[in-house]
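In the block that follows, a single chain appears as structure tokens, in the form predicted on its own.
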Amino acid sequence: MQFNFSSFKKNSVSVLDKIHKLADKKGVSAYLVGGIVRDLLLKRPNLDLDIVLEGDAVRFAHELLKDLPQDKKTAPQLITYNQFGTATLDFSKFSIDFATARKESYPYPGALPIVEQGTIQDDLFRRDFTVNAMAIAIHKDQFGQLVDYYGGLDDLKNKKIRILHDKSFLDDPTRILRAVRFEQRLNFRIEQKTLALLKSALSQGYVETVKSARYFAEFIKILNEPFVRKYIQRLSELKGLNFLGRNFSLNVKLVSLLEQNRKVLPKNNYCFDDQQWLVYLMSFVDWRYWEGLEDKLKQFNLNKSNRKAVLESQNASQFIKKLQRINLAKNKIYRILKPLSYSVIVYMRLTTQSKLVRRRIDGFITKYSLITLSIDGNDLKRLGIAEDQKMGCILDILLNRKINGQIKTRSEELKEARRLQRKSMNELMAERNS
């Protein structure tokens, strides 16, 4: 099979041509490999290019950089990882990864591999599935030819996900998650023998041989896919979610509600993509039945703010109940939602069935959360108000008034501040909490 790369973007074709010419000049065999080859065959979009060379990839990337535009606007950034023999050219709209062809061996199940230089055949054999183990030659004589040692093209035609060897899941159990991710993303099926080996790997506890953080990092990729529900249900069917905890409970109804509501989420008002995996993590698990939840989140290497968000989501139903109260003033809505993590607010917006609550959350996101005072503590000092608890209380009251539309301008804020200045601390506290 011969490729002409006509479907590539103009910039990609230009760089690919330079790679081709440099490879010929240096007498190096260079290949386009992995997911980009699979997606080319499937006619699916893929902007990033992976290049494998039977030679020094870091030196090749340095030399290629010299042939590329050097002005600040168009010049890519070169990032090298000498210890791994890899480099990345990062352009504004796409990137190219370069790697020296290598072969891998695993000293024990779940270990990071021992790497040594190898051939393109070695490099393709170390990959996860046959459909990801194809290459296209981009050097002299073989330019555009498909390299397929392991039957990837046939599996692509037959819509099958197949591992390359029987110990694949033992060597790297994260391939369990990747098998499901590619199966569902491409609408393929895991091949029968591969499925049997996957189930065996799960039942024999291969997942426990991998650090929790590494396994969970692969799981996050699933939670960032479109239509997450089908991925999660497939994993649940295979008993592939037990790594989350012994008392794990999949709440399909909640996930379905989230998936349904995200389709109509006002995209101009919400930044969902950045929060997607975290919101799904909150929604498909009934956290009440988890033991040592915070410790588990630490094992998964969630940072402090994400752990905080997940723990806050435990009380989402209580916050929603508060937001359902009749005649709830705008500043009260602000007070309920302001302390919460943004991802928790999005989670509540997507999982509540109350139109009133959705409307109030939308109001907070688009209006109330953006309101600020025109005056600050320095202005209050000039009025003779001391920098103490009273000052903070007055600023809170002023913000409440502004959110409720009772004051609008700087002069109105100052006038209200003078009125509040005459009140006692107890009176101010009562007014703030009213």
Ligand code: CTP
Contents of the next structure:
Amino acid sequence: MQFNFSSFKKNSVSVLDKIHKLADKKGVSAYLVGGIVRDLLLKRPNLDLDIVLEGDAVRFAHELLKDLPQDKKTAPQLITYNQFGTATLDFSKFSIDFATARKESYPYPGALPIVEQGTIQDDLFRRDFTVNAMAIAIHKDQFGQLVDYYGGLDDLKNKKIRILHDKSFLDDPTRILRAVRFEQRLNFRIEQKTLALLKSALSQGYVETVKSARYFAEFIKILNEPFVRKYIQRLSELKGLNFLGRNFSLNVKLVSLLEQNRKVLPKNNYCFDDQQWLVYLMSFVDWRYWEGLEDKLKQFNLNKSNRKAVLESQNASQFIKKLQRINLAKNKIYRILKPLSYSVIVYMRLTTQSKLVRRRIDGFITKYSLITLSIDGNDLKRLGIAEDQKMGCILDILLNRKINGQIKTRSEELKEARRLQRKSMNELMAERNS
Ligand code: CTP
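Other form of same protein, the form predicted together with the named molecule, not the form predicted on its own:
Every chain and every other molecule in the complex is listed next, the one we just looked at coming first.
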């Protein structure tokens, strides 16, 4: 099979051409490999190019950089990882990864592999599935030719996810999640023997041989796919969610609700994409059954603010109940939502059945959360209010009033501050909480 890269964007074609010329000049074989080959054959978009060279990839990337435009606007950034023998050229709209062809062996299950230089055939053999183990030559007379040692093209045609050898899941248990990810994303099926080995890998506890953080990083990729529910259901059916802990219960209903509501989420008002995996994580597990949740989240390498968000989400139903009260003033809505993590607010917006709550959250996101006072502590000092506690309380009351639309301008804020100045601390606190 011969490719002409006509589906590639103009700038990737011109870089590919430069790679081709440099490979020929240096007499090294260069190949496009992995996901990009799969997606080219499936005519699916994929912007990132992976190149494998039967030669020194870092040096190659350095030399290529010299052949590329040098002006500040279009020149790519070169990032090298000498210890891995890899390099990335980052063009901002797309990137190209360079690696030296390698042969891998795993000293024990779940270990990081021992790597030595190899041929393209070795390099393809170390990969996860046949459909991801094809290459396209981009050197000399073989330019554009498909390299398929392991039957990837047939599996692609027959919509099969197949490992390359029986120890694949043992070598790298994260492939359990990858198998489900590609199966569901591409609408393929995991091939029979692969499925049997995957199930046996799960039942024999291979997952425990990998660092939780590494396994979870692969799980995040699933949670970032466009329609997560079917992936989760498939994993649950395979008993592939046990790594999350012993006492969790899957809440598919909530995931379905999230998926439906997501379609009608006002895109201009919410940023969901960055938060997607976290919001899904909140949705499909009934976290209340979890013991030691925070420790588990630490093992998964969630940072402090994401851990805080997941813990907060456990109480989402209480916040939603508060937001359902009739005659709730805008400033009360503000005070309920303001302390919460953004991802928890999005989670509530996407999983509540109440139109009223959705409307109130929209109001908070688009209006109240953006309101600020025109005056600050310095203005209050000039009025003679020196005490920190009093100052904080007055600013809170002023903000409440502004959110409720009772004051609008700077002079109205100052006038109201002067009125509040005369009140005692107890009176102020009562007014703030009223
Ligand atoms: N790969 C592998 N085993 C893994 C991870 C990656 O064999 N555990 C190989 C596969 O050949 C894969 C390539 O490395 O195609 C790139 O990995 P990745 O970027 O994770 O996957 P893609 O196939 O590019 O998928 P995506 O489209 O989701 O980026």
